[in-house]
Each structure stands twice: as C-alpha cells, then as structure tokens.
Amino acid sequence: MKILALILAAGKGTRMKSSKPKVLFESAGKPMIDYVINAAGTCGADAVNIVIGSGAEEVKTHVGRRAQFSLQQNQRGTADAVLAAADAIKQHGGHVLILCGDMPLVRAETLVGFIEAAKVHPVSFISVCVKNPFGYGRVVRGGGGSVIRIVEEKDACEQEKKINEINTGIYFCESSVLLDRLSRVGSDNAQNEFYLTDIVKEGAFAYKAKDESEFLGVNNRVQLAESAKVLWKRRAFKFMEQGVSVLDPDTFYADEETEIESDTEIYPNVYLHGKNVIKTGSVIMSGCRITDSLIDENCEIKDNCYITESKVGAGSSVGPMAQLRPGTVLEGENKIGNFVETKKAVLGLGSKASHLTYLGDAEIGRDVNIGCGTITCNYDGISKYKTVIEDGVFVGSDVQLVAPVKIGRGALLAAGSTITKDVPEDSLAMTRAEMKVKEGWVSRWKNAKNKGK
C-alpha cells in the first residue's frame, strides 16, 4: 500500500507572537515538525509532502532532503491547504495519510492502528473523546453510531457544543477519493474558509483513539510547554522501564538522543541536552546540564554541574558546581571539584583537580595533583598555547604555569609560584620574593599613628 504522508505546516501561529514559523518551535529539544516527520516514516509512509505557506524559506531549510514541499498561497483552510498539493497527490496515488505539523506528541504506534483499521474505507480520521472539548470540531454521530459530519466550534450550537468527542485533524484517504470531495467544499461557514472536516459529509469511519493527550496542537507557547511536558515525561518513563532510577520524572529533562543505561540513578532537575550517553552506575546529582557528552561507568557528577562536549571516564567525580568545556577528557578515577573549570584539558587516570582551579589548553599525565587556585595562562590576547604536566607531578596551590611550559615527570611546584619556563622532571620549581619580618613594626606603626592625630 503506498502512503503519502501529507503535513500541514503553513498557518502563521499567530498565537506564538513571533516571526519563526509555529512548526519549528522546540518541543522537548526537537523541533515540532521533526516529531511529525518521524511518526510518519515510523508508521510506513513512503512518501512526505509538506504544505507550507507562512515562513516557508525557513521550513524548508530545516527539513531539507527530507521531504517535498507544496506551497499555499494564501491560507483559506485546511482544505484549500490539502488542494494545494493536489499535483502531489495525483502524482503519488494510492493513500494519503493527513498530519498537522503542530501535533508533536502523536505516536507512531496510534498511526499504524488507525492505518490498520482505516485501510478498507475510502475517507478515514482519528477522533478522541476529551474532557474538554472547547475549541476543537465536535464529530456528531447519527443512527448506529454512524459519522454525520464535523462541526467546527464557532459554527456549532449549544447542544453540539456539550459533544467530547472531538477530530484530532488527522485523515487517512484514497487519494482520488480525497480529490472528488475537496472538489466539492464550499466556505459556507462562520470563519468563511474551506474546510477539510467537510469532506466526511459524505461518508467516513472515525477510529476512536484512547489517549487525548497524544493530540494536544500546539497554537501558543503555554501549550508548547504542556507538549514538552509530556515527551519529557514519556522518556523519563522510558528509561525507568530500562532499569533508570528517574527520581522525579517531573523534572526529568533529556533530549531524544541521549541514551542512559541501566542502574543509573537521575536527580530532579537533571537536563540532557542532544547527545549523550551515561553508562551503568553513574549518578547525576540535582541542577546538573550535560550537552553530548559521555559520562562513563560509576561515575558521580555532583549538583550544578555544566558539562558540554566532554568525556568523563569510569570512576570520576565531578563538581559541584565544576564546569567542563569543550574539549574536556576525563580518562578515569579523576576528581574534578567545586569551581574548577577545564577545557581542551586531558587529564590522565587518577589526577585530580579538587577546587578553585582552570585549566585550558591542557594536556596532564596520571596521578597528578593540582592545587587550589591554579591556572594555566593559555592565552596572550592574541593566541592560545599549551600547557604539559607530566606523570606523577604535585603542582601546590596558587600556581600560575605561563603556556607554553612543560613540567616533567614527578616534579614539584611550590605553591604560589608562577611558572614561565619548562621544568625538568624529578625537579623543585619555586619563584616567590623573599620574606621578611621585621618584629614588633606593628606596634610602632600604630603608635606614630595616634600621635598624629
């Protein structure tokens, strides 16, 4: 059976208040429409045409190769929106399978049971009984349960208005039959527009899903936020059913490319942005972002942690409140403390930089311990350099090393120190003004004070 996926995606949102197009707002860190496109692959189409009107350019741009487009010109609804890709549905044949870009959280699952039941009647759409049906076209049924027509809220009366069950939006037609009824819509209605729900006057199965919550369309940014609630929620219990422990699946947030592997444990307010993978035994403390990363086996990343583009190897600890950078690996059993930031920063198995430390730029050997308040001076104003510590090396506190500086293996930085030239291994490197005390100066300082005043 061909299926053309058929995505309306041109009305201007005008609820958004904003020029970017409605389909392209991020629900749960993907872009609406991807949803749509992606159930539509997922449930056989093989075929995608979107029909796109208000910030057309921008649509097209973000979907790419990934489908064809049709354009409307001027929106009259959602059956005019249909008749523009006439061309596209003659041209395919077989079904046509009506989505709305603004419906992130239909699953593909739903689609292959509607397509399922759907493919032996001619006209088929997807309705839902919802507790509160304000808004939506109301379906009225006659003798038998049989589907009598749609009726849009604005044209509808008091008692259609009392109807719950709703149209979701979401058709499956034969294509030729599709076309003969949009032949035959008429705007004769209170918003004066041409609308799709007119094409099931003349006979149509209505598949009764289960789940409203699946067909929320997003027209403002309170229900982008309900929409993104779901999905969220959706992947937190995802991966609890996969041995995650989500501690608060209402304040999970991770992106749908993160992968988290079994007996790892999630904190609240925990965001996985795009990317990441945490492996088995790891823990993400409260507070924490993590941008495509890999945090490794049993690692600990303490509260309010930024990590973005880096590698945590087994074993670490991170933070809190640590910030890793671009760049950043962790090769295991590392301690990364309270505010230390790294970037293009390696560190070998077992160095540790416990608190008040950054270092870019960097490329540090094993069991290296760097002191509080250490920074290496990477950058000039004008270019950036690199900074190498060997194996084994003890650089104390409030050590500046002055890039590019190589300290060797098993060498010593005296604390306070600021280091600008290489460091032969097994070495003490110490640049510090000499002390001086000079006994009881306190007490004559304050007495020349007092006498003058």
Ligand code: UD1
Given for the second form:
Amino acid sequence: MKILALILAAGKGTRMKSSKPKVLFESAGKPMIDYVINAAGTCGADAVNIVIGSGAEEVKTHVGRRAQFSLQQNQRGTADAVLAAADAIKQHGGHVLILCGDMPLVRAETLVGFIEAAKVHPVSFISVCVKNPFGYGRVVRGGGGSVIRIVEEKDACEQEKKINEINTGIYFCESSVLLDRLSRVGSDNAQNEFYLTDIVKEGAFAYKAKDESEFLGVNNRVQLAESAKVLWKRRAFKFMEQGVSVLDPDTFYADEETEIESDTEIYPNVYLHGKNVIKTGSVIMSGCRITDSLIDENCEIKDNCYITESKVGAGSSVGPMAQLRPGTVLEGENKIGNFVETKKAVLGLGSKASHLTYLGDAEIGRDVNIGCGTITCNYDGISKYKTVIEDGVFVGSDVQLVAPVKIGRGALLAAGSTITKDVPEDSLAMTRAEMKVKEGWVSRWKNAKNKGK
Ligand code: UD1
Ligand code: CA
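Having seen the form predicted on its own, could you now give me the structure of the form predicted together with this ligand?
Shown next: the complete complex, the earlier chain at its head.
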C-alpha cells in the first residue's frame, strides 16, 4: 500500500501570540512538527509532504530534507490546505494519511492500528471521546450510529456542543476520492473557511481511539505545556520500565536523545537536556541540569549541579552546586565539591578539587589534590593559557596558578602562593611575605586612640 503522509502546518497559530510558526514551538525539548514527522515515518508512510504557509521559510529550513513541501498562499481553512498539496497527492496516488503539525502526542502504533482498520474504507478519520470537548469538531452520528457530519465549535448548536466524541483531525483516504470530495467543499460556515471536515458528509468510517491524551491539538501555550507534561511523563515511565528509579515522574525532564541505563536513580526536578548517557549505578540528585554529557558508572551527582558537554568518569562524585563547563573530563574516581567550576579541564584518575575552585584550560594528572580556593588564572584579558599539573601534586589552599605554567610530578604548592613560574618535580614552591608578630600592639594602639579623644 502506498501512503503519503500529509502534515497540515500552514495555519497562523494566532493563539500562540508569537512571530514564530506554531509547529516550531518545542514540546518536551523538541519542535512539535518533529514528533509528527517521526510518527509518520514510523507508521509506514513512504513519503511526507508538509503544507506550509505562515512562517513557511522557517518551517522549511527546520525540516530540511525530511519532507517535501506544498505552499498554501492564504490560510483559508483545512480543506484548502489539503488542496494546496493536490499535485503531490495526484502524483503519489494510493492513500493519504492527513496529520496536523500541532499534535505532538500521537503515537505511531495508534496510526498503524488506524490504517489497518481504515484501509477498506474510502474515507476514514480518528475520533475519540473526551472529558472536555470544547474547541474541537464534534462527531454527529445518525440513528444507526453512522457518521452524518462533523460540526465545529463555532457552528455547533447547544445540543451538538454536548457531544463528547470529537474529531482528532487525523484522516486516511483514497487519494482520488479525497480530491473528488474536496472539489465540492464550500465555505458557508461561521468562519467562512473551507473545512476539511466536510468530506465526511458523503460517508466516512470513524475509528474510535481510546486514549484521549494522544490527540491534544496545541493551539495556545497552556496546551503546549499540557502536551509537554504528557511527553515528559511518557519518558519517565519508559525509563522506569527499563530499570531506572525515577523518584518523581511529575518533575522528571529528559529529552528524547538521552539514554539512562538500569539501576540508576533520578531524584526530583532533574533536567537531562540533549544527548546524555547516564550509566548504571549512578545517582542524579535534585536540581541538576545535565546537557550532552556522559555520566559513567557509579557516579554521584549531588544536588544543583550544572553540567554541559562534559565526561564524568566512573566512581566520581560531583557537587553539590558545582558547574562542569564544556570540555571537562573527569577520568574516574574524582571528587569535585561545592562551588567548583571547571572548563576545558582534564582531571586524571583520583584527583580531587573539593571546594571553591576554578579550573580552566587545565591538564591535571592523577592523584592531585587541589586545595580550597585554588584558581587557574588562564586569561590575561586578551588570550587564554594552559595550566599543567602533573601526577601527585599537592596544591595548598588559596593558590593562584598564573598560566602558562607547569607543575612537575609530586611538587607541593604552599597555601596562599601565587605561582607565576614552572615548578620542577618534587619541589616545594611558596610565595609568602614574611609574617610579623607585634606582641601587645592592640592594647597600645587602643590606648593611644583613647588619649586623643
Ligand atoms: C481542526 C478541525 C477540528 C478538529 C481539530 C483537532 C477543521 C475545520 N477542524 O480544528 O474538527 O477537532 O482540528 O485538533 O478541520 N491549517 C492549515 N491551513 C489552514 C488552516 C489550518 O495548514 O488554512 C493547519 C494548521 O496549521 C493546523 C491544522 O491545520 O496544523 C489544524 O488547524 P487549526 O486551525 O488548529 O484547526 P482547529 O480549529 O484546531
Ligand atoms: Ca488545532
């Protein structure tokens, strides 16, 4: 069976109150149209055509080669939108599966079931019974239960508004029948639009779907948030089935490209953005936002860490409140404590920076201890320079390393030092002014002041 998926996406999306085309708004980390294109591809369509209109160029640029496009010059209704693709439909022949670009929740499995049931009818659509039918087209059925017509909210009488079986906006039709019926659709209705729903007046099979949450049409930002909630939750459940403990599925946010292995634990309010891999045995605590990063086995990411394009090696502990910026590589068994920021920094096996530290453009060996308050001074206002710290170095508290600088194996940098020159291995480096103690000085000073009054 030849199937052309036709995605309607030319509407103005007036209710979003935005200059951005509606179908490009992200729901759960991805533009809505992407979900629809993916569902069309997975359910067996052999080509995808998108009807574009308002914001046409933007939509086209975003979708690229994943689909072909038909342009609807003026948005005169959903029937007019399908007609804008008449040439593509004729050329393709076979069947047309019509989808809307503002329905990100439809599952490919549902479409497969629909197509299977619909293929023996010339015109079919998916209907579903909903709790609140407001805003949707209602399915009006006759005495024998057959579909008589679909009536839009704005055209419905009080009696019809009570019908809770609605039109989802998904259709499956024989191409020739569809085009023939469209030629007879007029615009005599409350909105003076050409309604695609009018094609069912000549007879149609309504496939009743079960799960109303799949057919939310996103018309405004409230519905956008509702759709995202459903998508995030679906992902939480998927991971839970795969052995991930999601402590609060209501506040779990993982983008589609993120992978989480089994025997991991995700605390409430975690955002896993982009393409992450979280390996087995790891725990991500509350308030973390992790983007395009690898968290290897048995790591503990404590509360409120911000990790981007980084690799956290097996057995490491990060946070609370640490920031790993792009290019951070923790090779394993590392400890990054609170208020530590790293950027383009490699830390060898077992090295630690436990508190209040900035490590930027740094190459740090194994078993290095970075004391509290250490700063790599990597920037002179014009260029960036590198700090190299070899294996086993002990950096005391409050040390500044003015790059470029290299500290040899096993050296010791005394607390409070400003290191401006390379330090050979096994050496002590210390830059401290001599400490003076003046006994009894405070009393003498206070007395002198009081006399002056
Ligand atoms: C439409 C249906 C309604 C159904 C609902 C499901 C009609 C007349 N009504 O209503 O029965 O219950 O979807 O969500 O079909 N579009 C174009 N060009 C146009 C107009 C619309 O491409 O000229 C596109 C929009 O971008 C959108 C889709 O068609 O993706 C649906 O349009 P929309 O205005 O959202 O229709 P609804 O009022 O929601
Ligand atoms: Ca809609």
